[in-house]
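Only one chain is shown below, in structure tokens, and it's the form predicted alone.
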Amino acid sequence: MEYEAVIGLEVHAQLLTKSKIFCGCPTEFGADPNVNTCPVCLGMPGVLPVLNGKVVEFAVKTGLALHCEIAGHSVFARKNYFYPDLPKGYQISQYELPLATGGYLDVEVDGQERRIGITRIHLEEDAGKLMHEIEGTVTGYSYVDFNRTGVPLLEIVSEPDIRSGEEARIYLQTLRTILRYLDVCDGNMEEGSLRCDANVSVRPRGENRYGTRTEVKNMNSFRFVREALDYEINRQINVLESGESVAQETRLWDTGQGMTISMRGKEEAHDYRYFPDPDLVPLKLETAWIEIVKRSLPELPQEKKERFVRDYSIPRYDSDVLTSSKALADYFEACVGEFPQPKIVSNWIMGEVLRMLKRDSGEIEECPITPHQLAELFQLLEKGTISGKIAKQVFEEMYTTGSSAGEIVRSQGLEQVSDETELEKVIARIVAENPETVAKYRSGKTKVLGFLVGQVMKETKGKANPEIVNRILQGKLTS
């Protein structure tokens, strides 16, 4: 039998507001435990929670973006359920009334549009860390640090409209890429800013009903979201096939094994007792107010994917590169507005820049090539001052020492020859000491030029320009 497999992701989102949703506590990552807390974030009894309209207003953006339907009137609603990470004993969330619905995202797969509804999207605090110390085969204590708890998340829930662990990777990526366009998530998934649950099932191609679905959890990667996916896929059609019943339970995906791993049975809404928080009155938004925060969206990467291929006139492989995050984008307009010729920016940037990033794990923002110093590299190169070869090698002087390119080629002598004199010197002698090649390009076999080219080059440490050389080869081998 042919299964389908049928994949809706939720996606929790880290808000990168300055302060916590419901009190004035910082956010930023990495501090030491349990100081970014005060009684509101820690539910000592008494205290209040104050909303952060900066969250509010990320929120909108992202389901603005997502192009939701934002609600004027939502609500806070309290999720009952006891863990260590969480001091109060539940966690504010939305349930009944969310902040926005039914919007959609379009990702392409396969070289077609795939279009994946958004069910909605809500505000909620993050929970703490608990960090397990092991002791050889006996598990020893465990910690907590709530320097988390409190910090603001969207959960952004799709419609059941996925079909595959590869469809999931590029509609997280997708998502991942739109988040940081409005700045409102770093999408950094290594640090759990960025994280993933999916409910997964399969059923006979062609059936309407769905099969009982699993939830995998622990997925902090986009390969691992891809690679835990197909696995519970298989999983589950192997279980079918061999006659017995999917469980509907909460799986972990195991990085190390490969597979997942039975963590828990699944809960269901009833088990949170969910009930409108008593400490937080109903949010109402005004129409107005949406308007004005619609207006401040920036460009989006599917309407800058566009506009780039339109006004550079660039390849669409291009574009998509380019505007895989918004700092790339502005890099690369940035460049091309002190030398207008895309294409050659776009292929400097898409091989040599992004080729040493990747080399150190680096991002665009850490680029130590300023748009201003790549640009002046290809304008030495336009004019003839250095060669292509000299260019790459420049390149990776600059990137390595800061310098601009200018400094580096006057103070390393790098300068082309084009002195037409000199170059005859250099090429008599090479073609004195090649007869045998140059009997060869003679007798028809005039491939062998690119060796002649080749040994003027390594005469002259590649400072040769080139088409001087092919053309006075080509003068003296045809006399």
Given for the second form:
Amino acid sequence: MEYEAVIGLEVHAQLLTKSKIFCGCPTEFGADPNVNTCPVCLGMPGVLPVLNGKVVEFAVKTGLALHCEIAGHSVFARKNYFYPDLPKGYQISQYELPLATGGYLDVEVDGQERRIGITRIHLEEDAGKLMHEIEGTVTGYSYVDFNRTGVPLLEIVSEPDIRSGEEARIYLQTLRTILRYLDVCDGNMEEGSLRCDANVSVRPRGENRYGTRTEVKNMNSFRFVREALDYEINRQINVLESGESVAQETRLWDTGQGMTISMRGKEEAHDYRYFPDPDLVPLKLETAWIEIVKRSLPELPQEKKERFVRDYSIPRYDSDVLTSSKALADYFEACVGEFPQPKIVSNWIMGEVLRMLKRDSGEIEECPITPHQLAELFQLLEKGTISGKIAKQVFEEMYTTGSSAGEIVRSQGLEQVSDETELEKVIARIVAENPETVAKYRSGKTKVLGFLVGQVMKETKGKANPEIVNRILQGKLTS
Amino acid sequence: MKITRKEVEHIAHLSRLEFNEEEIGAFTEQLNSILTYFDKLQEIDTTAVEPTSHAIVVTNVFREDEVVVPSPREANLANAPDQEGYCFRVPKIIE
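Alternate state requested, the form predicted together with the partner chain (shown: the form predicted alone):
Zooming out: every chain and molecule, the one shown earlier first.
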């Protein structure tokens, strides 16, 4: 039988605020345990949480970018459950009246556009971190670090519109790019500032009812999302094919074993007893204010991608790569502004620049070469001051030292040699030293020209103008 | 009966509270009398009234996104029933 997978994703995005959602403690990552805590986020009796205005703006921005309807009236609720990472005994979240509902995100899967519905977006606070060992020793206790408690999270829930692991990965990646463009979340999956859980079920193709679903957790990279979901889809199909039924449960992705594992017996029926939090007053968002936020939205990845193809006449692939982050797109545009040959700029950025950054696991923001410096290199290349080969050498030097192309070329004497008399001398010598190769060329094996050009380049340390070398050499060989 | 003994036990368990037989009985009785009292309120027709989440009409209370120096860690941990290595120490949570 042919099956179809039905997947819905719940994404938690940590908002890029300086302070926590309901108190002024810093949100920085990696601080010593319990350094960033106060009576409010520790849930001491008698404290009063006050909402960070920035998180509302961030949530509304995200809602608008995902084509949601922004709720004029929205309320915070207490989600009650007992776990040591939650000092108050409840998590402040939103339940019946979330901030945004009913949006969508268009993603491109195998060249086809797919629209994934967004059910809702709501604000909530993060919980603390539980550790099961201390200084490398397992003891009879667990340990709690509440630094993360109260860090603002945006929960983005998709409709069950996703049909494969790959589609889920692309959805998550597209969503991440948008969040980063909006500057509301840094999208760092390793540090946990972007997390993703999935509800997965399978059903015979053509069936309208949903099958029994499992919840898959612990997928903290794009690759794991794809692998875990594909694994889980196959697992469920095998269960059904063998005549058994899928158990509704939570499963964890185990990276080492490459499989999802049941959290058997570790679960209780959820009974969160939500109710409106009396400590936090309702949110009332005026249409006029929402309109102002809407006008402040930056150009989003999809629009930018299309504009690059249209305005710069670069291939769609180039545009995809260049708009994958706002900073990279800005870098490209700054270069093109000074050196208006978009395809050349694109080739260099996608090739040399990204290669070096990848080598150093760096982001474009950390690139030691400014767009202005890169444009200067292109100008030297364009004017024929340096050859293409030398340009790459100069580029690496610029990247390592931060010096400008002009300085490097001057100080190392890398100017291209286009002086014909000088080149004639070198070529004459090479022709004289390689009688056999010359004979081969003359007998019709013209491919050997490359070897001779190479010898000239070697002799001139790569500085000879290859076009002139080619012309003179061919003239000498055919005469 | 609005609420059974079993439900009281369930709610106590959700909050990880332990009560003896006598206490469970007392709470069941008290909770029932509270819930019965609410019957009185149910008599009012509220079909045209929006559910009230807050007693006072105040909306949009925000703070600026500014960092306030957290309280000293020692002070925060002083309230912990148990601690070790600057962490709150709790009974082992089985992985």
